[in-house]
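The chain that follows stands alone, in the form predicted alone, written as structure tokens.
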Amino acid sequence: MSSTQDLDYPQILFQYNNGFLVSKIMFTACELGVFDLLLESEGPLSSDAIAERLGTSASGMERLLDACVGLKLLGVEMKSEGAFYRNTELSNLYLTKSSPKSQYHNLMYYSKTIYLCWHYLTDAVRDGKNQYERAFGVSSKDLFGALYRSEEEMIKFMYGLNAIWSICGRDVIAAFDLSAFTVIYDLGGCAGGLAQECISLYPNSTVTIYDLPKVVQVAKERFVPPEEHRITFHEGDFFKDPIPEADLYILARILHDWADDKCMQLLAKIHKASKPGGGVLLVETLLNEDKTGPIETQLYSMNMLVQAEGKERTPSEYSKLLTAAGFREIQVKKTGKLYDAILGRK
């Protein structure tokens, strides 16, 4: 039987503590671009060089690159003429912008628009309201404009998305079997991730990205080629705007915006305008029934209450949704990655 006495509460006040430090030398060195210079050079340089060449005070930089050594994501090298660092695998793989797999554009997104809300989380405790209004004198009204409050903004969202689907979107793509389903609608497919994921996996599907007329025009321009016919697009405001029908609608990260009365109009909508037989594919990141975590998702619910009016939801909570809006035959599958994907049909 373990006591208080076997907890270093120390240790985990420390950790706790110094977390958002930890966040903000992973963004900076990003910002930076150490990385990215370090992916490009021939070998390890020294701190000298490194701040020479991004144009930085040579002490605050050999600082930053002692911690990102600490943090893991730079190895150290001892010379006669001193320090040399290099990227690490991991850092090469995610941090870097030239990886397929760069995470940059999303800790970016972390960087300059969650940390600010994040800074009146007292107050969105207390008011159970998001914080666009404190953080950037914008109101959350209209919740997408807010969020896409400039095209600069939706730019960094959507990149951010897409790095996100270059993690896992895979994963919940191939989560069920969908081949059966050769129409999809992609409602709020926003930058064509995991619409690009599911042609790949399913090269007899067609998927429609469902989206805002200014997010459609962007994703037009930078993110889905113009040769890449499997993949169109429709603009329109799914909650207003009528839904054409299709055999599997994919909700990636949609119905965690939104309070249980909004998903529900959402679902029913859905199930009215599938096919006989169709379904509708949700993919957010669960909750454990019992509330013990996952942590990160508890924390992903805690940034629905400052960035949005949803919160991330157990999987019974879901299918409660789903089954009130008349979908049946519902499947859950946890995929072991940051979503989860869940299955109904009509």
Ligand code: SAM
Given for the second form:
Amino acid sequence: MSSTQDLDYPQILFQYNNGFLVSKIMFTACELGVFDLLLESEGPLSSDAIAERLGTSASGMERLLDACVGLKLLGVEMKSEGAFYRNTELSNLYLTKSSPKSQYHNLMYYSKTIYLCWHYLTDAVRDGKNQYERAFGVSSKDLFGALYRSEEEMIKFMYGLNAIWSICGRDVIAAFDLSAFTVIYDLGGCAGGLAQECISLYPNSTVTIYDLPKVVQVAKERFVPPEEHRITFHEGDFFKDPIPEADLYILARILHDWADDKCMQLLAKIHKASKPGGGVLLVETLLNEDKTGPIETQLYSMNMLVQAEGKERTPSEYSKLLTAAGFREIQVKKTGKLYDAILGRK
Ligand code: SAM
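Same protein, different condition: the form predicted alone was shown, now please give the form predicted in complex with the named molecule.
Then the entire complex follows, led off by the chain already shown.
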């Protein structure tokens, strides 16, 4: 805060205080289908009409819609019959289920899973570890055993994580010219959003999604069309099972899940498997070296505390891990979006 006026009226504190109310309003409007209904409707709708179509109370819906207007997620028009609501461009593009850039599943994962873990943030800071036992009553000994505590949770996770690649995937895959790498393994490739971006940008590439067997099964059944022959699958545990030889290994949001010793173990294994001249592409959100931000990455690092075993890191922290595993010629590219790219060579 720079001036006394700011201290007299600490608006920023009120904003932070209300941060979770804002999130919940957006999640609730998404979950109830407000944005989907307004996308499908011929024109703006009244609050009563929306409430009736979505099976909610009239009083609750009116307040929800007004709050969405305040948040610029909806527009409103006053007519003689009353208020009529419509989607903004932002909500049409990102908050409707049918949009190719939909973030609906990501928001639902936040609302239904991450939100519950954050209830125990104070405990997470005290304990220095994730909060699966308190939040969901499951052991956190096996991280992905806890994350995938039911098939339903695993599928929600896969949809939730995949959503961001429709916005940021092209930028991270295009951050370096990867055209020389034709045999690519996406380790922990999950639902395949990045694999799809990769084959679409590099016509000579094939990408193998390497992931835990039950994740691969769901990726095949629900995410990657069977006619997509340039995407193949490999079921395995990258800590325990062999990693096949390839030109390039993608590790997108993998290292941030794990503490340094596990990262080192995995990177050393990849280095051994890699062809000479081969590469490893890390896709992560990067912290500033001087600890000043970006705030999104700092928030995600807190999330790694409540939800995983790792943390977000700076470019120099990733470079150190890569160098220790034997990689060289390390280059860092910031994309200006949420996720950045780091390339190392064997
Ligand atoms: N790369 C994907 C992305 O960025 O959307 C998914 C990232 S997610 C945070 C971590 C992925 O690693 C999940 O798909 C998970 O199933 C996979 N994974 C975790 N442990 C694994 C292991 N031991 N072997 C193989 N895959 C694993």
